[in-house]
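Given as structure tokens, the chain that follows is alone and in the form predicted on its own.
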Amino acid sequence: MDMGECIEQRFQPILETKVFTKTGQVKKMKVPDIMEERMSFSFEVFPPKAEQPMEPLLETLEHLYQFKPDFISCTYGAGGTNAGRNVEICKALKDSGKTIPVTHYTCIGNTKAKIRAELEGYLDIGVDHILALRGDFPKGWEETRGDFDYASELVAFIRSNYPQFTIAVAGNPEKHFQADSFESDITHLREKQDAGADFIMTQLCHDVDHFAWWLEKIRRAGVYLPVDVGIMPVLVKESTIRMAVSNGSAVPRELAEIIARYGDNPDDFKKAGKEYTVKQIFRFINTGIDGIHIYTLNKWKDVADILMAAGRKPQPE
């Protein structure tokens, strides 16, 4: 069996993973439990705007479920916009019984009282996994305008008051663009770990060699949490460039050549971009990561093409 076949086999869906207690009872799996057993696999979606129907996303989720994701995370807009629809999606994910819902949650504009009420609301619908973020400032803001200024403070609050939550935090392999240095950025990551985080979900990073350097560097800094890598599919030239620039991410030579060669032909660009994304999945797996997290952009067909080319086959009910 060659290396490609080995990777493809490792990336196949695991249909069932169970953890048993000493009494023989089945224990509810959490994302870190899964990562301890094997590499996890997951998606990210975002809620439609308030005036848009929910049905297209619900249909997309049905297609994504066929790939047996361990969890699906759901974002919401800057400053809490679309937060209500985020709850609606998280509830739909939970009610499906097919995956673990992970809600995003930020410090932006949130008081302790509001945080308590909203966290209890998530628990009431069975959502107990959360990605705790400071959040991006809305246009014109220079602070969170809430009770917490840093994600580490939010993590500590959740861990102290709602220990039933499994807490993910963001990692920035290419450094948060507002951080003064890698050292300060990694120090903040260590603080989030020490405040009670359970695993790391990374921002997009196209430069796998740099990611491997960052992974080694955070381990030397005492960050031991499992790392779930966020992969942004390369599908459209303009959005690929925009998302990289807005996140302070580099465009490696191979991706730059795709942009230069196929940038004026959307169909050829998408084809080359999908092939590039498949290679990225294989490269990240070879760095020794704990999970693959695909930013779907709510486009299941393109994501399905990428996953099947990478060897992860759908498993219809």
Contents of the next structure:
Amino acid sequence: MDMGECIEQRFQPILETKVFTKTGQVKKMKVPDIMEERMSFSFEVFPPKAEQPMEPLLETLEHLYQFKPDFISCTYGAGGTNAGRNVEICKALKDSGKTIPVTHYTCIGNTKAKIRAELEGYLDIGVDHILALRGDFPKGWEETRGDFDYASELVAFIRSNYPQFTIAVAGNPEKHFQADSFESDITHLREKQDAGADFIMTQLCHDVDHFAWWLEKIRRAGVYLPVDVGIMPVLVKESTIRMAVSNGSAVPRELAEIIARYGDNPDDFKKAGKEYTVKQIFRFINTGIDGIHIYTLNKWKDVADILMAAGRKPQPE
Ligand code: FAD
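For comparison with the form predicted on its own, kindly provide the form predicted together with flavin-adenine dinucleotide.
Below is the entire complex, every chain and molecule, led by the chain shown above.
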């Protein structure tokens, strides 16, 4: 078996998400349990704007389920904008019985009382996985204007008040853009681990060699949590550049060449970008990563093309 085949095999869906306890009872696995057994596979979606219909996203989810994601995460607008829609989607994910819903959640503008009410709301609908974030400051803000300044404080609050939650936190392989140094950023990542986080979900990073360097650096700094890499499909020139720049993320030569060569032709760009994304999936698997998380941008057709090219075939019910 060659290396490519071997990597493709690691990318195949494994449907078992149950374990047997010592007493023989069946227990649903949580995301970190899955990562302990094998590489996890997951998607991110975002809620439609308030005035837009839900149906297209619900239809998108039906297509995404066919790729047997271990979990699907749903973004949360900083400041709680669109929070109702986030809950609606998390509930739809839970009610489908087809995957584990993971809600994103931020400190922006949130008091402890509001956080309590919203966390209890998630638990009431059966959502017990949360990505605990500080959140990006809305335009003109320089602080969270809530009861917590940093994600580590939110993690500690959730861990001590709602131990039922499995907690993910953000990791920034290229350093959070506001951090003074890699060292301080990794120290703060470690603080999130110490506060009770269960796994790390990373910001987009196109530079896989740099990612491997960061992975080693955080391990040396005592960060032992499983790491789920976020992969941003390369589909549209403008958004590829905008998202890299706004996260302070590098554009490696191979991607820069795709932008230079195909940037004026959206169809050719998308074709080359999809091929590039498939290679990136294999490269990240090769780093020995604990999970692959695809930022779907709610575009299931493009994501399906990428996954099928990477050897992960849809499995209709
Ligand atoms: P923190 O971990 O709190 O870090 C923020 C900054 O403060 C860093 O520079 C850090 O080094 C520094 N810092 C941390 N602790 C301290 C301390 N004690 N003292 C001094 N400095 C400190 N945003 C949304 O609004 N909604 C979403 O749904 C969303 N989803 C995301 C999903 C993923 C996978 C990722 C990676 C990010 C997501 N974000 C989302 C973006 C995220 O909110 C931003 O990156 C935000 O700027 C930082 O959030 P954080 O949780 O990493 O913050």
